[in-house]
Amino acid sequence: MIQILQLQPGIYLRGCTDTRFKTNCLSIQFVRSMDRQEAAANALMSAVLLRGTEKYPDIRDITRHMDDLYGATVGSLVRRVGDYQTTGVYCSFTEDRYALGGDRILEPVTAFLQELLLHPRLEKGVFCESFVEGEKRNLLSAIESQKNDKRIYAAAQLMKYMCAQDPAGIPRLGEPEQARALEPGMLYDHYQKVLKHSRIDLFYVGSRPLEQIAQLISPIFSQLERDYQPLPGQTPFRDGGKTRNEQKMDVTQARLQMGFLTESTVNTPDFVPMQVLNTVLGGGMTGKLFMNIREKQSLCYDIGSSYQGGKGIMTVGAGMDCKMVDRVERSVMQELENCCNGIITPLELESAQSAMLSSLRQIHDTPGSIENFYSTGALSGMELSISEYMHQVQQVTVERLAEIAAKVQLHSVFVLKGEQV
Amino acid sequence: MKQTLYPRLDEQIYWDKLPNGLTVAVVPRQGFSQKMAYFVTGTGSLHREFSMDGKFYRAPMGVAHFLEHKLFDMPGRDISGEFGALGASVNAFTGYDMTAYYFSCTENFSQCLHLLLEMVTKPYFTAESVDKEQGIIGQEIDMNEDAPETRIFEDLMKAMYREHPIREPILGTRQTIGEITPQVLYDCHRAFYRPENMILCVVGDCDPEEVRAMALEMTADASCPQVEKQENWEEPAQCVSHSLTSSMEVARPMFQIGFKCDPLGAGREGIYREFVGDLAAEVLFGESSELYLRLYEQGLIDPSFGGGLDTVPGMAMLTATGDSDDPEAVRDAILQQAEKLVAEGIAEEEFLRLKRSTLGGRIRSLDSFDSVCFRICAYHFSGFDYFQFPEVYESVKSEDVRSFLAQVVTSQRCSLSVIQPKEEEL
């Protein structure tokens, strides 16, 4: 169903032809190694490109052009996939057949992407200073505003401490100091380097054959002087030692964030069983954490776990009354211990399996989820097809989960607490 | 069931109104795995005063949300677990004017639908379970107190509205939820969850007749009391106060500006006025507007900025929200720009472009099952068949948008809610 075309060495177009949708999507991602020195520059780059081009010199001209194309949207997209950081744009636009009077949308959208990537508005041969300064301010604000959502903030703090020696500890949008230091000349040179050397991943979902998209999009890249430098492979977790940190803030509710190391990654045969274990423990409203710690003990309002296969890290996050933090932590350890001892009911296992099977079946129901699953899958090294993935989910037994759970070790803890406690 | 075709959107809906008054809508989607059902009552946090069979009731603040939590309880059963075992995810939310229960699944659709209808129509409350829920919702209230976007909105509502219950938080307070008893919940359930006040909407590859038959069976013994909900509030056009500032642990000042509109009314005219308000927001401060570019270039707004029209029974408002170091300057610029647009008029070409853009956005959102269910239900309670939106959009006249701006975007109708970062302690 998913087709892959190589347009040039290191430039891949993936996608699928699907006529069920009213929305089409096209994404372009430059793939870089996650690096403390350039993370902020990568995050800033596409935002600066979206400020103006030769033909559409400011955001108003760009947006008007997009309005003409039935409100097509082009946004900056920065992702972290294991050791890689991707930067680029994601376009979402209306399928041609819903346009009035035979208007075309796809062709002008690809023409605009060419304009955006190859003809940015420059001054003195580099990016406009006002664009860079403005977007730097926005990037800094986005980085600092993570603090506004205590759940996101606590999760990011845990990763920072737990992964101090691993690229996973580098914030997705980079560090504020790195962002502040960026200047138009440096950023423009960096962009040229990115265009020349990076792996470029393109993804399309819509009604046209992929070959036709390749024809429309290839001219963008045939104009580049390329010297493709392949990326190093994904690496295992580099452990800088266990940590335990507590921070005081003026908050009503405390946040507990626990980080566990597992021995399962996308490259080990127990990747899928580990996903099942994570779902049994803290996936949604049927997980052990939710059922026992929230529903039975009323200790917290939200609680759940997530698992990152790239590094084999599982995290648990919860919000609760400040006095309850220790109790919740002990209860989480108890639930994990129960998994080790095989105390998992048939219903708990079945629910986790059915939930996962259901999400896997739904991947092909929206353009966004198709794009996300396959473009991040291609980078993380997760090579399972959806049917193989589903098959493995169905094979999991309680004994298998107990074996895997026994290898899950608490590594680091971060607590955010009110000042009055 | 009656089939209605919407050729512009390449869509169809099977509609029916059951003898007990329940509306059923099924949107078939062949070739998709996901199946989704929304079972919704047109009652939300606003509706805590009502009369039922001639008797007047005033329920504690937060009752609609409390009820939403408690309907997940059935004696000796674990409803989320049962949905889970069927491979479905179930959830619910309470808004100001509706409460929705919904599930999404890829298999076992009939069992899931049966379970959803059973759970919502068969209430079961005990003193013990109400007591326990007060603890859980108390935690949810605490979590909201740390959420700046909730605080900023609740502050804005207090600044703008004197009488309308939108000034009350949906969750209520720890004190008001303490007043809730099983009897209060049974009374409210009987009043709010009567079939003629509800809609069942299904999207997916399903058989419409099967959905109808099950809805009929599961609501056969529902009670149908005579209920009048109180939806008329004497609300002055002026705001209570023009600004309100709080401080919290945030990185930069956050703001929300509100302009009080007159209530829009129901049916097609109401929706027309809503779309007028929507387009007015786009013309005034949308991303392709003159004002957006200027404020963005001055660094007064950033990509977090946005806004639009919000409406529930008895009120409507135009709001704009974002992060800024100088919220007052943003407010003043919006007021000045509105004056300018009213004086100079809106260029027809510009207006057509905006219509095309917003129309394209609404068409694309039909790919989301969630959005389709939500909108069909929400507009149903306003007396409008949502899939007729393209026709209404196209009929909007720029002159009406101009009059809307002239009437609404004025300093008398404006309030500004700001959250300042806490001062660092030295």
Contents of the next structure:
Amino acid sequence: MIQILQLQPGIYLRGCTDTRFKTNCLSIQFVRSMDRQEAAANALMSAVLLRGTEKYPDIRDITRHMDDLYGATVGSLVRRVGDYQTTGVYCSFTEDRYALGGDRILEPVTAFLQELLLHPRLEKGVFCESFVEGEKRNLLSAIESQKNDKRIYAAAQLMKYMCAQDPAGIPRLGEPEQARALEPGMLYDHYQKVLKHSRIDLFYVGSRPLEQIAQLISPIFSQLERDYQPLPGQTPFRDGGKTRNEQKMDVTQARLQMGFLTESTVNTPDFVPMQVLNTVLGGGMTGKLFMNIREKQSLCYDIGSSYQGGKGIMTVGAGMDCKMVDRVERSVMQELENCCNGIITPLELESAQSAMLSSLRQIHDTPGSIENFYSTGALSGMELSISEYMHQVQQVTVERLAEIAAKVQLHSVFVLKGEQV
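What's the form predicted on its own like, now that we've got the form predicted in complex with the partner chain?
Only a single chain is listed, so you will not see partners or other molecules.
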């Protein structure tokens, strides 16, 4: 059972009290509207905060302190959920009852998080230049390394063109030109703005009652001078028009990315059936795309589909010989047409349902997966519990899938081909 407490206007603590785990987790996320001009700053900010504080001035001191706390770990957390981007930290630490000699771990962990978020090490009144430059290099490397994985790159390019007018088209880590422009003073000013105006979401998984966690956490934010500015709600997909783009690059095989619009989002009754449809079509090795296009017809090397419930977008990605692009695209449309006509075998439906149910059962296996599922769900607007989710998966029929498939429409296509083609 997930509990929710409001600590202050715009500051929410969610939690799952669970005594099964030897480790607990606590995340703190500052939630911002996805904005192309500040996405890179949000991604960089949390990494710079982890470089040093007033009390623990460098990574070595932070690591030593974490070792003293029974090997607790802390890391940067940057997410994109629909129209929102989050920046913050995730901390994992040993449950108090497994400490030696009555040692306490939760209390010093929360004290450290307060030090980390509110007392960064400064230089001339702003972030240390060496910290900013070092983490900026890491961020640029992460952004630019996506080009080395053509599957990731092609998927990102499709979203860039398809969602040109929508926040979903903004990269989670921001654009390289924005990252390069960031200076210590600029980033520190942004940090102050984030602390003052942002919605703050916290999530705890462990054995303590959530009310006790609230008593520990509240002092962290009582020191802040807050002027909370409520976030606008999640918005439907902002359509900038259909696109078809092709890019040539030094690659040995082509990548095809197809973007589809559905009428199903996290806020519609057919959200779960749409997820089942995606799984039937291409959500795994038992999906129609893999079994028919890759295995039976041998038209591609890999193929699969994914679904973004926040915007109601389904995408299909495939890698193939450059000469096979058109045939693979036609075959994908044929498999979708088969779904529209109810040509879904009992085995295909059962396999999709079993895969989804297995994934849902695993959510409560670790503190991290619990935090991830419910934190992102809260931001997207999804209110289903795991049991409700599973029940809806089990109720889906072929007839329902055919109704939903009939509403799925191809919107945009991106093709990455070799330069000699």
